[in-house]
Structure formats: C-alpha cells, structure tokens
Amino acid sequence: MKNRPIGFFDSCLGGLTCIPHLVQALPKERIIYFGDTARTPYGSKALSTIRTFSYEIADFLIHNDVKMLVIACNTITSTCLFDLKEKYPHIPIIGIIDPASKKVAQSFDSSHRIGIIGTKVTINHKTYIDSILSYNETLNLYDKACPIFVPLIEEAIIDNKIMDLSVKYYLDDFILSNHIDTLVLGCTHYPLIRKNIEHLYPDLKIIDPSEEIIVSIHEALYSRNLLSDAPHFENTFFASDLSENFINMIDAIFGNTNVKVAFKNFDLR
C-alpha cells in the first residue's frame, strides 16, 4: 500500500522541476509522471477544455495505482484542484499553490513588495492573491501574466538574448513601477528561467513554489502513514508526445538512474 507511486502531472513537462526537490527530499518514494506535452500549453485554454484534460490524466495515474496525486502545475491547481478532489475524494490531491502561498504568508510581512508571475489562466483566476491573503490579509501582492514564458522554454529558448528580453519586455515595468523585491514563480516552467531573472534583478527575493511544495507532499504522506519504505524502484514519464525537449529534461534530472520514459496518447481534441 506506502510503496505505490506518487502520481505527478503538469500540462508539459515544467513539473519536472519539482521532481529533483522530491528525490532529494524523500527518495524512496517513486514517481509516475505525466506531461501533456500533444496538448501544451494549457494557459490559454477554456476552463472546460482544462477540466477535461485534467480528469483524463487523473483517471490514466490512478488507474496505475498512485497514492498521491500532485497537481505540479499552476493552471490546472487555479482552475481544477476543487473539482478534482470532489472527484476523487478516496485519494489525497495537493496543488502547487497552497504550499507556496503559506511560504510566502509566513516569510514576509507589510514592509514587502510581492510579485507573481504566471500564465494568462493562472494571473486571470488570482489564485495566489487569494491564497495568500487568506493566511496573511496585510502583505502587498501584485501579479503579471508572462504569456510568452511557456512556449520560449518548450522550444528550449532559454540560454540566450531573446529570452533575456522576454524577461525585461514583461518584468522591467512591472518590477520598477510596483517597487518588487519578492517575486513567486507562478508557473512550474519558470524555475528553468530563473537564473535569467537572478541575472537580470540580483536583488529579487525569488520564491519557487516547485521546491515549497514538498513540505505538503511529506506531510500528506506522513499523516496517512504512506510514506514509502522500498528504496528499489523505477521511475515512469509519461507524456502525450514524447518530444525531443521532454527526454532531454528527464535525461538532465536523472541521468543515468533507473528511469522509464513512456508515450501515453489521448483522444486529442
């Protein structure tokens, strides 16, 4: 029953970013990944097109027996998290959102300035605004949509100018006029550009909901005595479309380890 997988998913790959903090954190724990990676990006998807993406993902993890579900990505936490754990109420559902949102609640005060970054869905739905405000009403949060963000890190556009000037062209006013010195990486894509933003703005607090997120997982499986204790394993990514991009980042986090990498394909629409 503890030794089942923990089920990740994420529109593409930007979960991947959460699964190094996850192995170091907890390694016996196995993973069984999902990226919608045929249907990306889900940012700029009708609620009712992302819904349903969502239920078919969560239907193929749980159907290989996963103990968890980690929503490791913004858009699906902003706007399906309810609606997932109304239906699946037999298995425990974290979201990206909450953990980062008490990070940020309890790390900062009024003296802050808080900026959120995410896709237009994630930005539009102000989620973390309400999140966060809902433990610590007193802080000042302001957020930017960075709609470009997601398909210059898809096509691996990161190590270069136009990446840098997406950065400025959505950042540069919206830091200044805002007066930012904390900013919350709304979106599991965006820790891949993070050194871009360091580089750009040394002086940024940045907060990397990929890495907070870790904390609930461990004490959603603690609290259910789910914590795995078979250190032998193999992880599984699945992935609607096994793109170049996608293997490259699995190879990047894991290396050599023992890794199987699937194609797992939906009637697209």
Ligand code: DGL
Contents of the next structure:
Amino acid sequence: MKNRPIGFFDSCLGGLTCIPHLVQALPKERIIYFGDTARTPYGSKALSTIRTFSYEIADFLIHNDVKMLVIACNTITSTCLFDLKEKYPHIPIIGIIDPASKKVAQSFDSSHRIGIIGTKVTINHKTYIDSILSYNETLNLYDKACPIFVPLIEEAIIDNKIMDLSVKYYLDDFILSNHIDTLVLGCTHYPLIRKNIEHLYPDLKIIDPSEEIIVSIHEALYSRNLLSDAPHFENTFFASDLSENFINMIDAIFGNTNVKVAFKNFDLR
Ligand code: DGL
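Would you mind generating the form predicted together with D-glutamic acid (DGL) now that we have the form predicted on its own?
Time for the whole complex; same chain goes first.
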C-alpha cells in the first residue's frame, strides 16, 4: 500500500512546479502526474465543467492505484476540493490552497499587506481570502485575477518583454495602490514567472504554494503510515494532449535532475 504512487493533477503543466519540491523532500515517493493539456485553461471555465473534468481525472488516477490525490491546481482546489473529498472518501486528497493559507496566517500579521493573484475562477471564489482569514482574521488581504498569464506561460512566452509588460499591466497599480508587501502566487503556473515578478518588484516577499503543499503531503502520508520505503521508481507524466509545450516544460523543469520521465498520451473522452 505505502509504495503505491501519489497522483498529482492540474489543468495542464502548472502543477509540474510542485514536483521538484516533492522529489527533493520525499525522494522515495513515486509520482503519477496528469495534465489536462487538451482542455486547458480551466481558469475561465464554468464550475460544472471543471467539476466534470476533475472527476474524470480523479477516476483515471485512482484506476492507476494511487495512494493519495494531490490537486496541484488552485482553480480545481477552489471549486472542487470538497466535491472530490465527498466523492472519494476512501483516499486522502490534498488541495493546494490550505497549506499556503496556513503559512501566510502563521508568518504575517496586520502590519503586512498581502496580495493574492490567480485565475478568474480562483479569485472569484475568494477561497484564498476565506481560507487565510479562517486562520488569522486580522490580516489585510487583496486579490487580483491575472487571466493572461497562463496562456503566455503555456506558450513559453516567459523570458521576454511581452510577459514583463503583462506582469506590469496587472500588478503595477495593484501593488502600488494597495501597498502590497507580500504576494501569494495563487496559480501553479505562476512560479514559472516568479523571476519576472521578483525582477520588477524586488522588495516583494513571494509565497509559493507549490512549495508549501509538500509539508501537508508529508504530514498526510506520515500520519497514515503511507510514506514509501521503496528504493526508486520511474515517475509517469500523462497528458490528454501530448503537446510540444508540455514536453518542453517537463524538460525545463527536470532537465538538471535525475528524475525519470515516461510520457503517456491519454484521451479522457
Ligand atoms: N494551474 C492552474 C491553477 O493553479 C490554472 C491554469 C488554468 O487556468 O487552467 O489555478
């Protein structure tokens, strides 16, 4: 049981940003990742659509014998975490928002001004604000949807002026007028533009939920005696459409590590 894989999923490649943190912290864990490259982005879709897609992916991963589901997507977590937990009560399910909310609530006080950026769906659902305030109701929170970031990142338009202009378009006024000193990257794609943001706003403290989620994964596995003790397994990355972008992104993220990658194309429909 304990040596079964952990199932990670995202609407596309953003959730891959969690994987190097997991590999570093828990190198014995085996990963099955599913990116819904054929149907991304989810961040501007209707709730019923996101829920249907999420159930399909969860069914697929559970069919692949995972011991835990990790929702490496803020959009799915903000809309479907409780539905997924209700539908699959027999398996631990970790969403990406709660671990980051706890970290923010524990690390800051009312002297800070904290911004949260994400997709339209995540921001409209106010999940981060509700979650952070449930741990610390004194915090000053501001949020902003940045819908153009995901399509640009998916196209690997990152290290150039178009991305920098888009960052400035969404964040200049948001940061200035709200006196933001801390920014939560509330979309798993955004760590891929962390350098752009840090370059433009060097004084900003950045919180990356794809790092924070690893603590919760460890706790959930440890408390259920599910930590793997196997030597090493090959990780598998499935995509509903095996695009060049997805493969390039896996290369970019894992290029310098010894993570083994096996690609598989899978059509959910
Ligand atoms: N990576 C997803 C998230 O964390 C969003 C991408 C999308 O819009 O599909 O919210």
